[in-house]
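First comes one chain, alone, set out as structure tokens in the form predicted alone.
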Amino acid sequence: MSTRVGFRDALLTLAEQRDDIVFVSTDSLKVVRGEPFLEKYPERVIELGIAEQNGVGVASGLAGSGLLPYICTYAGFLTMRAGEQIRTFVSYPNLKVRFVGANGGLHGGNREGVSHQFVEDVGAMRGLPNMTVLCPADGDQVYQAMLASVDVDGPVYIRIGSGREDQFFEPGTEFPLGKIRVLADNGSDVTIFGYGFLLARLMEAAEKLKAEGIGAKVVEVATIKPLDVEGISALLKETKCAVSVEDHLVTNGLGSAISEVISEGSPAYLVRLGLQDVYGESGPPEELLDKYGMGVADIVGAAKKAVEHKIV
């Protein structure tokens, strides 16, 4: 299941339990192969054409009127294109509004470019108050992400891919709604957080460095926003280093988030892998993924640079 079917799966599960559910486009069904939605449920579906910013206008009269929409589209289009929507709108009111963006990471670029390559998203979205943020790792964890946040009070945004995402959980495994879940303990020397369609690198990686005598902890942060402080706290007094992982810029990502824990009570020396402050290019996202340093071989050389540098 890809992450845009699983977006789309869990709308039709959803909406056969609730009368509130309601779908608003931006010339975006096709994207999230909702033709099923719309054959089932027409009277749900608000089609709005490319206009980002009235969608999220239109989602935002809808949730004060007790309804529950969801406004899925790519990445970048929803949380830069009508960002100051989103803030005025839904945020600051605390609006129960579901933003669902695709091709979060480099994974639309041999597709679409890089105009539909958006590695800025998490960041924006993070920064907003009352808003949580949540990375699935694949299809499936799409859906069970979906049927977690139902309920959240607030607005939830939901990063997705472009598609072509590799199956990493067992089918039907339950999202930890604000709390990381530890995939991988190899020991104590270093802890590597990562998140989304990262997690089979970080468990290579791990297996590595655990032939080569160094035990890592491999640990999925899919909650951005609540950050699980404590969680993270835990390990990083334990393995007193770290490495993040993320296909994302490193600017307000992850890796900023776990720094501001590092620097508000647990010392951990961190090496932080995303983009470097650059943009992508298109082209196929594993490929992509080895050449921004994100590669097996880089996160075995963070950490141990991690560990080299460990706080004692």
Given for the second form:
Amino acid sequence: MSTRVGFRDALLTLAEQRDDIVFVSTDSLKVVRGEPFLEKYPERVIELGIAEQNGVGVASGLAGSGLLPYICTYAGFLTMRAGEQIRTFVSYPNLKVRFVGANGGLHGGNREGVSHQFVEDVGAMRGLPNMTVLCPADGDQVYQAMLASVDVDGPVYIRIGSGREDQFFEPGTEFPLGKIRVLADNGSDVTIFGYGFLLARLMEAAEKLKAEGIGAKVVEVATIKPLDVEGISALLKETKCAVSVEDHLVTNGLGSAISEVISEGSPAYLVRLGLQDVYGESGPPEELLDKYGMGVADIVGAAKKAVEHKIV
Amino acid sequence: MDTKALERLSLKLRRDVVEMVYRTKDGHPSPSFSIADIVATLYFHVMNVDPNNPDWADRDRFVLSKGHACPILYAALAEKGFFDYEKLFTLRYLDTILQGHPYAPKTPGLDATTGSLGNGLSIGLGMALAARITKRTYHTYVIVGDGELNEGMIWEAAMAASHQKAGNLTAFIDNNNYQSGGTVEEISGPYPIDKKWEAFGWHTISIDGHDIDQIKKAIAEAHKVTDKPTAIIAKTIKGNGVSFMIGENSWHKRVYTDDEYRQAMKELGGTV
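Can you swap the form predicted alone for the form predicted in complex with its partner chain?
Let us now look at the entire complex, which starts with that chain.
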């Protein structure tokens, strides 16, 4: 199941359970393979055309009238083009609107190129009071995250991909809303934090490190906001060094969030992997991740550097 | 409410605005005055709302897209009984329920958070579509400024509302001919306004926005048009009712001196 289908199937499940679900489409029904939802719930789809700012404004009016709108389109068109609408008319009055951003990261945008590769969305949403920010790792996790977050009192941003993601977790695995998840624990030498469609790379790097005698923990941080500060802090205190890996700019995203935990009482050496203040380019998703510093070798190298500079 | 009573009420609401701006030393008086007659007619003749139950699901909705004119809306909500009259004089102060621009969670009776221009019509459209989905019969009214027509999002909403056949949505265009920096002709050239709304698929009515009978009639006509939204282009006067505010755009946001306060109150039929 791809992340887009995960979104759509969760919407179908939720609409069966409750009568307040509405899908706000900015000509994005096709993006989410939404035809089955339209067929079953035609009155719960509002088609507004290619107009994201209006889409968010309408969603604000729907939420203010007691409905639970989901608006899904490309991540940047939502979080940046309609950024002010999200801020002033949803986040500020703390309305229950669900924003689902497709093409998250280089992996999500891949061959489309920079206009459709969104590497700023998590940062843009993380900066908003009241907002919950979720980055599930695969299609079934998107489905689970949708279900887990349905009752969150306030706006939620969920990052999804292109529809070409591999399954990482066993289908049916619960989404740990608000909590980190330790995926591998090979020792206390270093913690590797990450989320999204590159977790398999973190696992592979941990295996390589293990073969070289370095014990790494692999930790998924799928809820970027509110951050599991307690969980992250405990790991930083144990390993005293860490690597963050994200298919996003290293500014304002996961690396920044962990840096904040480090600077407020959990000293550790951190190496941040992700886009280093640059834009990407067109290309196949896995090759893009390799070129822009999120390859397995990059993670292994970053982990060794972190261990070398460990705060003792 | 009969027209004479509404006219008196419109003057009273404007006096409340003068009092608010004079006492709190802040706020936007003249953009409030151009919509005073429309707001009075909506809240005291047309809209079905309940001050004892501000969140009543079947209430009619009102969105002030030109949110900076909120003093007149706050005056109407206080007059209606949503909150205590004395609260008006906490406008823009710390811990007030009356923010500088409308913030729905803090103000009883306020349906939408607005202030950043160009956004209110979309929010109103969301409310109108929610009525359809939840099978409720309430009507949604939005007041849009003519300066605000510069914002592209207004036209996104205009196109979507007619496509959605939102007959339960009515927008007033407050055509007072001024925006913050000067006349609309100087700054942005929105004319012809009626033709634009027509072209976007709206039922369009042009009225004198200070003639309460015309306002009543236009709203009654809008209610009869159920397959498309209605735009009521209201020709208005910025600062209407106070001679020295008319044609003087600094009153977009300006505080009264003691003399100006006394004269304004007098011209609006009050005693000081």
